[in-house]
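In structure tokens, one chain follows: the form predicted alone.
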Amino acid sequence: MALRVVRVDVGWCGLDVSGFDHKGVRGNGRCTVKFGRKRAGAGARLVPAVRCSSVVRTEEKSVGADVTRLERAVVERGFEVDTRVEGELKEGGFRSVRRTKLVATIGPSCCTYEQLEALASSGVNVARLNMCHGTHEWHREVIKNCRRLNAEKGYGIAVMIDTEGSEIHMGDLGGASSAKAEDGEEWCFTVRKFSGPLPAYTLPVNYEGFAEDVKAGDELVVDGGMVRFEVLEKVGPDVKCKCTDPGILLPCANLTVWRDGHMAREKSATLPTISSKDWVDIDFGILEGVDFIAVSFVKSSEVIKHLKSYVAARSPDRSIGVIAKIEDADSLRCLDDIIRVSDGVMVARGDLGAQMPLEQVPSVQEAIVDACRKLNKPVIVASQLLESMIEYPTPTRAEVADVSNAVRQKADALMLSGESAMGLHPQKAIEVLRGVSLRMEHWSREEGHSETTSLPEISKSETGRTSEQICNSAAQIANKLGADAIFVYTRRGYMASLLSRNRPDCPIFAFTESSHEMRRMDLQWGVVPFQFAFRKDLESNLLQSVSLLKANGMVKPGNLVVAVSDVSSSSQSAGILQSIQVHVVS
């Protein structure tokens, strides 16, 4: 297959790509933008080098060459991708791929192999296990089912465990899935342990010092305001309360104490972020090979650093992403520091709403999403997205608007909690998220809502700055040309994350040799992970991947692809820098 290769000049400020407009390229064209370093005194900055070269011709290598070290499926086809995504690509092409990722909390409503398959086929990217509920045996079975789905059906579901944290929670409701508190009813909150059934109107609390912290007249707020109680009196380990705002009580619901219009922070404020139970759960997650660990009520960056060091020591051959949950005022005070050291962030709006005025939550959400984008960390918007679908088969219009707003903010992922874990319609809830996401993404592209967010430079090393500027420029080129996709060849996913940070109009196809990194990238906006055996250089990788995808009906003649890579060959010298290639499939 003959190729036309042209190197063109580009301006650094205000990238000029008019010389290779999509419509002006004929056949299987490729444009290469080389990057070099221009030094002025002691400083240095990245600028596109000015070079022109003659047309070069090359022959496409045979499919299947140099395929080693990968699973059998990859050896047979040369690549692997989520089976649902493959179907979407074959049916609708590159731009039909959803950019916003979906996280589903797994519970009694969706824990069997068949139920998980239904969620996967509807668009779930990450399965979340809430360690507040269930036994390790139950969670192990869910993880086993997810891995089995990936192996047998070709899905790419990643697994996340979410720790309980040391904040005050209600305990289990004696095996009941919920309880109803009516206005004026008297209930007892207690730290006592019960070997048998719970007495009527009794709610266990996980914090031993609970009775010491509260006072008569305090307000107890359950699950961010789902139910409210007034403290009447304390009797030993028991706290007698009257329901003032009726509602549904759920197992392990968050519990906050308010006094004189402010949240009371007594001894509970000194509780460790990671409890002894959490460490046991973290060890379980490491042993089971999960992809992400979410940490509740993170108060400082030191907590994340400590956990990442612990995980690295316990799992030296396999990195596990650590997700910081932003749930209280302590997290917000050192937000940027927490984001920088984390592998991702979750906006836990339910608990945030319990610890600040409700009207502040939307602006705080937007600020967190924006900060994560600028610092190049994936962000998950969670809590009460489709709360009504726990009971009803359709959401409220307000819920749809809420989901749409998160998609317009270009959050990396949306998460369902009770809607999927214990709701009556888990698959329908996922389908609603998927449908709203697709529609809002399409509308944004149709209306030409181009990205205007100013992205600060985040890399400290020269190599990092080079990769960062190449990815910024590749995204600009892809948008200017109306490219169908950006192909990135990456070992650790870093360049894929840099491209995702730019939120380009087209999807990002990230090729990696590691099935683990493939699942890790499934949390990043716009990234479609592929498992693929690398060749010696970008040119060979591009030729082979296009050929394989075309042979499997996932690429069509005329598709325009922008390609970058952080995979270098041993033969390359230190002075050879990366390039951006523009390729049209013939």
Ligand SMILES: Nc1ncnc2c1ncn2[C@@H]1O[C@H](COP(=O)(O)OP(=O)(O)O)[C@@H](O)[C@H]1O
Second form
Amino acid sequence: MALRVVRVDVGWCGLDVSGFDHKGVRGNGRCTVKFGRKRAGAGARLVPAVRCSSVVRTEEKSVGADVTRLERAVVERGFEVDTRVEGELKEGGFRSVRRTKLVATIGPSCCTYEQLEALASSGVNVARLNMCHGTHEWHREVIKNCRRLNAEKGYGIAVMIDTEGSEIHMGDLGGASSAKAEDGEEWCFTVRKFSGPLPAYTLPVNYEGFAEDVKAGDELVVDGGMVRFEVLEKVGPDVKCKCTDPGILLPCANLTVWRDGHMAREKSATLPTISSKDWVDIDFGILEGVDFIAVSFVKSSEVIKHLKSYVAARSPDRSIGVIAKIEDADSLRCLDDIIRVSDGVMVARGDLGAQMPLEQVPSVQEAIVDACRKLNKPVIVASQLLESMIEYPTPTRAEVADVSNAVRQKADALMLSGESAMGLHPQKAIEVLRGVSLRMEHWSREEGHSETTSLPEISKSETGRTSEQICNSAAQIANKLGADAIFVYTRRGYMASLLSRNRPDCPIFAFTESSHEMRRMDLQWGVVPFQFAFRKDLESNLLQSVSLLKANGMVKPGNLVVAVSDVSSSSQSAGILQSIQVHVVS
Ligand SMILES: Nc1ncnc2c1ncn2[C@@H]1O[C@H](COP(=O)(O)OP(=O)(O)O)[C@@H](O)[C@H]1O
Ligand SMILES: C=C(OP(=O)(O)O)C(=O)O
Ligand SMILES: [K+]
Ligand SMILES: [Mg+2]
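Same protein, different condition: the form predicted alone was shown, now please give the form predicted together with the named molecule.
Everything in the complex follows now, all chains and molecules, and the chain you saw is the first one.
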């Protein structure tokens, strides 16, 4: 029977196969076995899925076969980690591990399996799917390719969908990839629907109330100022405009209306943050098992709370992270409330820069990054980081400075949009983000740039406050001792986030049992997620994980590790026991 090597999430039950030997493949640690019953057509088949850390060898047997005897248990390693991190660790040791995470918008330039593999090999942690564009079939294919890369090549790519939102934007350009508006030309913006190519100088708008909302004399700003028009007159559903600032028009480009120097929001301001199309896209994302849902134009914490309860009800066994995109001026008035209820935040500088004078964006970005750090939520700095690399193979000095600034601010993640989705050099753009991140991280450590962010206490419960103080202290101990890594054993990644919040000098190895929780940590600064079967207490977990990593050349004698855990080692009767352990690898 052909053996399929797959990587799936199966339930864990411990079975030590140390000493197991099969055709030279030795068992050297813990293997887990789950016997599932699979209905397939005529009858049930018992499928002994043997998961030993990173490899599952599944052999399908007819019912009644002797499935108690494991014919193939490959205990290759006893843990699973993203293959790139493994390479970085072996090549350059702990300090070489990149801390800043990278998000790439997937589009026509990088959607095939080979193109995604190129991005993955260059360091992408999260694949972002902008639901403004493409069909569900197209996005489903990309998700499938990401999952294949993780299963077959050992990457750890998480998937994020990003909603279109209700804001006013142009429709697609009848199949054209862009259109050019010249100075003085007269264009018609209309809610009319067209099948096939658009009439000349005509642009579709998604918002039914558009013709009612605008007035002659208004300024129509496309994509935050890429192109500008003056509204001349309205004829039924058609709004006649004159181009006053020429440029390139892209599909689904955002439109804002300005009147007497202020944004004019009539009825469009009453549109729901999550449109009916967005709910369909969210259902699609839940069904496809994505790891994150990014919500566009969030204005209040209510919509995040509503979405989180909706998602929890429809995806009870895997938590999907809800990311609030800060790109609407209204959201700044209740920023902390939004951050508190979200699982993460995106500084969506594209539309943000359309809602306020561009010169305000850098200070708003810094304030959002700082607020997320204080409230212990990951933050992504997004849009136009390397815009010129849509066309050119190297960035401008200003773009490198912008990326360096975001890394110096210790944002959790950086995001590419058009640079990866439709640019000519997606892989080079990721490599620039990676190189600048490593350089700025190294410079910050070498220059001893101590943390400027004082971390207020955020926990409410007794155990939460204990975990928080344990992590703050562990990070300080690790810095003082020059530790090579902090090891944390965590079920849902909370302790890992508390350690990440401290931005320690060394990487944080977060051991968890669920591959989904691993993906969720793909947005956390400095966190290297490992899949690992927990043992009974912190000490056993520490010794077991060190020995397994050492056996794979990822930890060396003399390495100093600080370890903490939120996996309670004691029985409930004995109460929770939490500690910090320091271990020098022998
Ligand atoms: N899934 C996709 N299919 C086709 N084109 C896409 C896709 N995702 C992104 N793009 C292209 O990349 C550009 C930049 O992506 P992004 O910034 O996410 O979108 P937007 O410009 O709508 O904010 C888009 O304007 C679009 O031209
Ligand atoms: C990331 C952003 O959102 P979108 O690309 O979906 O407009 C942005 O506006 O910067
Ligand atoms: K979007
Ligand atoms: Mg936006």
